[in-house]
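Next comes just one chain, in structure tokens: the form predicted alone.
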Amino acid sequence: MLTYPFSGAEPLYQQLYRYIRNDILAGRLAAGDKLPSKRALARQLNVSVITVETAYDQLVSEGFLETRPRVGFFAAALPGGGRAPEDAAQMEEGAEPAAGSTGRLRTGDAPQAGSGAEQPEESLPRPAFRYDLSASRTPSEIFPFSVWARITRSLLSEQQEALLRTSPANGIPELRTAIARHLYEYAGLRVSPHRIVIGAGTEYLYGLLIQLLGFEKTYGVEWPGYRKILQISESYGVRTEKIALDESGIRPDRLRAQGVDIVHLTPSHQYPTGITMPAARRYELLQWALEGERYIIEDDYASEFSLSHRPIEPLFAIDRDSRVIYLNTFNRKLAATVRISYMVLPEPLAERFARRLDFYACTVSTFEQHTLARFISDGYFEKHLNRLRTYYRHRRDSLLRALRESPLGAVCTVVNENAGLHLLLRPDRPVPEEAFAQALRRRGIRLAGLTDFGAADAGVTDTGPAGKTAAPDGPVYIVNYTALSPEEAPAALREVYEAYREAEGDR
């Protein structure tokens, strides 16, 4: 029976991959030994099937396991019988010190000094925060490593000339065509590939847009909102206005009053409030854009993560006058380190880009572009999105269930559970925010509030026609659940509750 001790020091699939790999290298799993099925091992180790599947896929892709149709997974025969784990650890730069007994530490086993056994969990390197509820990242166990590796190997052997060909400024045609097809099949958007521009992150693309649209323009950003967009605008020296939100998002009359020409919006899931802009406000904004040479930059960063309803139709889809620029990214769908984003320009701006900015080199490597193009065109991206939505829905529902069962649930109210990949939490009895923040830090917890995104800035508060503001009364906190596993949620919420009670005593 395979039994392994897991810690919180690294993703579970990486730990499982390493344990099995080292058991094969050390001969504890001999060539031809049959491993448990994915479901059986998941039950045995009390981990998800996805964790086992990802570890198995990686081991198969690296040649440590073999698959036999309708039979299962088997340890592969390695030339020379493999290497000892000490040597195996040196195969990877920066790998952890190998263990003389990497796996099967059973209850009662105690590592002895100098034995080379796994060190206790408390001696392993720990992250800066025990629980980072502000992090928004794709857990490594959900990344399609095996498919990505298989596509990469295929390209390296079949498309060598194409991989070494210089990419056009707006990205290789294969990727732009794949994105255009995805936009049509997923959101019903008909766009020509020549209107798509690929770049390393939406921040880079936003900088290109400032150059394309003009330094003399006045740029508007949602407030509270994504601070980096404000910082980019200010770094280019352009006039930038913070635009307050009401319960429907940005108000066009505020854009007029503050002299804005270009506005950056997140209408499907405004970050961080989670507001979904209603159709009436969307058409009001389109009318505002027609009153001069004005443009709307629609950042649709989380459109695929409408977990409780169908995806919201982009503002871009109802624009008939070429005033909306559509931005999206693969960072949230694959991983932040992938750094591939794209924008769809209206036809007049696509022509202007070709005339004025075609001298730029595309900031995404040709290798990555070809890999992503194949990943999309072969149908893997759609399957990955479906899997990702199911995965995140489970995480969100698990967090909400843990919150209901936690003492924190008795003193807090969930304000918006459909805000994208986070939810908003409001204490029923507000406590001093600084005292609460200090209590959280002492417990190794990172938790951001709306005030961290400028919600309390003087002069940037607003009410709509119904007298409602964008944010609820009192302090509101943002809980990202992408980096918090269902197993961790109860303990994390208990710690937040203890910090809350401590801050309440300091009132």
Second form
2 protein chains.
Amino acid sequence: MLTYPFSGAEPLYQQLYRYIRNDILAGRLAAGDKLPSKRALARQLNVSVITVETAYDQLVSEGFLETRPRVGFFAAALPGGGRAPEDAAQMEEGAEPAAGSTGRLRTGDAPQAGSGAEQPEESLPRPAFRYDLSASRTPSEIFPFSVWARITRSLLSEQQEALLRTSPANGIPELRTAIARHLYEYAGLRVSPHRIVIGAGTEYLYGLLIQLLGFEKTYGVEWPGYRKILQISESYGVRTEKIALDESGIRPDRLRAQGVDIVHLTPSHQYPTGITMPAARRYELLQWALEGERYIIEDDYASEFSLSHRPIEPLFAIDRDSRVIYLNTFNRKLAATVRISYMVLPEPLAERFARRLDFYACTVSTFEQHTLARFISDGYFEKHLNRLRTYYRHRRDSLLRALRESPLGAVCTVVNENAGLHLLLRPDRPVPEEAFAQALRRRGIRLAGLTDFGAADAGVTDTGPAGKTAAPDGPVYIVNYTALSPEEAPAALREVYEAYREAEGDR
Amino acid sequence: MLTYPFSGAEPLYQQLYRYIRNDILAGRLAAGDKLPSKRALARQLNVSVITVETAYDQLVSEGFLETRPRVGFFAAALPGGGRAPEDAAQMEEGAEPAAGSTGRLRTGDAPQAGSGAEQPEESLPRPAFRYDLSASRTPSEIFPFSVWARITRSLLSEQQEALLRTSPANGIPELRTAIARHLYEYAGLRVSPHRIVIGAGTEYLYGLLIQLLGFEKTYGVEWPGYRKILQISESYGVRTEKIALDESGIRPDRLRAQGVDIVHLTPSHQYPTGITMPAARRYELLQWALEGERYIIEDDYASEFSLSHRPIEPLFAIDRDSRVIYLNTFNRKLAATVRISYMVLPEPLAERFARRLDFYACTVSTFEQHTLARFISDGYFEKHLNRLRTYYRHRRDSLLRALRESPLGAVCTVVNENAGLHLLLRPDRPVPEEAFAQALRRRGIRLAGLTDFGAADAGVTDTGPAGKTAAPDGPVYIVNYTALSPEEAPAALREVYEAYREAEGDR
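Switch from the form predicted alone to the form predicted in complex with a further copy of the same chain and print that structure.
Entire complex below, previous chain first.
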């Protein structure tokens, strides 16, 4: 039985959360083990039920616990069976089971506060992975907290009436105008603010588009591609087709063959392959759109992050026939936790939106709309983008250098170093994918492969008249470097290399 | 031709917005008049195209201008034909047409800056109505700006990591736990935080529920009722039935007859009639829900605003069979422009949500989630609710007193003074509805009738076995007093009375 010594430095529920999570990571709580009821644990630890509830709830949210209705809470099966005991022990120096313990917290065991060894101090929950090469996260050192705080303070004291004024369905004029000006200055796009719609994230806007364009239409998604778009389409119950790529991106012949009306595209940097769609293919797609009442939803999520060249002109810029809907987000540029995205509708669709969807309240609070509008129009956004590019370029270059200096560099090739905020890595000699994945998980590394994005799905990998498929020979891995500091890169790559060797040994 | 003297005190686009709006309100620009193109007007006024664009855009958003694609911008037809010239002149003392003017800004006219009379100073756009008795608005004096600013400042400086940590799909644990505790302390409801889902407004959550419960289901809405719920259902393309009320609220016999699977209800204060559903009807509805895979969505939007008695126990509290989804919002309690609502799912639906909709990013930014969580858990929310109740009770009582003292009080009866944040007023002798509506509009008064909420719709007004319909004899009007100060109430009622007399004269 583990002891749970609570300190006063941190909310109790967070300490409890951490203790239980560490028990699971260390294997002291195995997959399927039942936890004490919230009431029982609260009594045993002499804390409130709410404290236990919050801790359990966070553990459920993060996938450490599972809840079965009317039965209770159970430790979840972690990918790869959780971290191996020796790793866990390394990570938790100082924590040791009390005498007579089974090493596990089980129903009926009564952990007690106040005795036993100390846990190392940790003010925030530690992520479940030691190195997460799949996370797209904004490091807190890069978020413009002080400017954001200054603008917020000024609005809350001087613009109170404006903050309480109802936003039009498509967003406050100040923000739409600021975005229109940014699009002009940054990408040379001329759009009138009345065609812009602000919403709480790209996912939300995609849902609005389904309502605007129709449930009877067939929606196409790039495959491999951004899985959430597929999930939203499916959640809305609309017919959805996965469309194969070739080396130029999505294939118009497949769009026709699969009866697609509306297609979601990432032409600047196809996600996740990083393919930049060449001009010829762009015109082919516009041609496709003219063959019926068809629309292209261009998701330009990474345009401001072209690290090596000028931003790529969007498809939207060459559309003369009102067939392209332009979608972009501030999530990646500010923080994924600030939910502000926007779309630019072709004039006829802007009219349709005003007629049919104008009843919706805008999903972004006016407080954040005004803050962002001021942030952009006072010039901070542009400065911030420049700073971000420098910052991420440094992270990417450090990663590439670490890769050259690592033994991993000798057995892998960088397929695309300009894929957005990630690079693509291909082992020169393919390793068994499942063994590699397991070896990575055992080491606490999260690393996604193209197959995780559907690259191997039946029905989208056959080559067509347009040529080869996009999937190169053998598995390709996606290394997101936004959350990987230059200091961590060498150690992370060393771990990946060791997992690789282990998987090779399995062959 | 009007002169547009710009001052330096205010953004140019806002001044331009105001000038044009006033021209429309004063009738100097009549319905259908074409405005100069953005480029032409910008040149004439020596301002940027963006300035004109923003002003036009805001005018379009607020319904003063209409845009026709590829043609241009036109003055919109205002309800009641705009304000009568004499009223407008009263409101704009000091503004007068320059010599030789037609009084209208037309295409080809070239307004010039710098000459002519001064406009009275006005730092914010004035609402289109002199007295808006339909608006549900948060007066800025009641929003807790200073506490909000203090919490925001503290989070932005001390909780940076937390603000950038991805929120679970259903919201951050801190906020869900704070809400769970509030529900327990305030309404005696015991819910586990993992069953709570946070979202950017009730409308968004209702859309999520359609995705969760199924597009093949038939949805029912109270009628007369909250029109947006009907609009969302229709926008999602699901079969939607308007369900008649009787004096106890929605009729279960109609739910059965119309084949409804999911019904949206406001049992505490039916919107807009204010009917509080009696216990017997509540149990009848729970019984109805058990007859199939049926669910009740209980929208408890006004529960904290019961001004005259303890909050009414929600239907959710007596549901033993996981058939009631509880929906509530912070919009009315904080500000409609802070988009935060939540729902509590029955355990099986919480499981289904985690399985099927967990891929969605939460639509409320972590910045605002953390601010609100702190606001609730530090006890400010409860204090604020008490303050709000006192504030609105004072507004209501002032309105009732003004009504007794007004000649209007002698010709109208208050049907329900406890309907939420509005009261229902019935003229003792019915006046011709259309004439009354026109007389109100001419005076710049917005006042909605029950008929605006569908009370007279065919198919929902016939009485059934359950008894009388909810619609009392003759028209009933809904007076929202959130935005009506005690100082304004007597004058507003005097205008309503005069409109009433005028409409009576039309008989």
